[in-house]
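The chain below stands alone, shown as structure tokens; this is the form predicted alone.
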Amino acid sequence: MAIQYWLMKSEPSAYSISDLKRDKKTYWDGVRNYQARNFMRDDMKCGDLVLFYHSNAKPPGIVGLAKVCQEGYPDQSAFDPESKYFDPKSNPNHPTWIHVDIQFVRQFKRIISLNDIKKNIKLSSMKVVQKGSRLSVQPVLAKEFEEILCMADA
């Protein structure tokens, strides 16, 4: 199967590209949107590449590259009453929430800001620039992924 490309958002105050670089690998927990969950459960495969996006930052933007290293499995935080991601309706026998593991690939030398993305005509159909698109996990087309890498390396 061909490699797929994704954009995953994280607030840098919660978990940043620097944290991933330090940890080398992490699980992407706390996703509580069904469409984003479905991407992780049904579509993300080991080897897929991820654009790591800092949201709620100044400026927001893509800061690095990661790779999916473990396909979807139950998000244990949904079962932990002490977790901010606890979901009392989620059942361990039929888990509602899924997460994947990602590993660090590289941090970009500069942030590819949301403004930079919006200004690039080749990225005009990218999900992250679409009005109302707030998904924390979203697919990226191969041509969009390549353009982001070109911008990062410029």
Given for the second form:
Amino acid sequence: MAIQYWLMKSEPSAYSISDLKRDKKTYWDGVRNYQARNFMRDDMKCGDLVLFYHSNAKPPGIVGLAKVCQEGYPDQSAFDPESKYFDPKSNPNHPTWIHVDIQFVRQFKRIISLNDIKKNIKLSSMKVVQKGSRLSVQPVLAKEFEEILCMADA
DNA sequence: GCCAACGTTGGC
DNA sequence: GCCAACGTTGGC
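Switch from the form predicted alone, shown above, to the form predicted together with the DNA and output its structure.
Once more the chain from above appears, this time first in line as the rest of the complex follows.
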């Protein structure tokens, strides 16, 4: 199976690419959306590459690259009443929420802003540019991924 | 801070 | 199963 490509959103005030660079790897906890969960549970494989996107940032955009280093396993934060991600409906015997681990690959020299992505006709199919798209874990086509890397290195 | 788009909840 | 109300996301 060829590697697949993804885009994952994070608010930099919550967890930024700099945090990932410092930590080297992290568990992607707190996703509470079934579609995003399903991608992490069913489709994301070790070695898959991830575009790291800063949402609610100035400007919003893709800031770097990460790699899946641990496939789906239960999100412990759902069981922790102290966590802001606590979900009383998630049963430890049948966890509702599954996440992956990702590791830092590199930070881009420049932000590929949402505006840059919108201006690039080759990227018009990306979910992230579509109005109202709120999916925080989304698949990216190989050709889209390659175009993003070209822009990052340009 | 505003608000449109979306997902979830819960009454019926 | 429908759908109105509500909460959240996230660009602007």
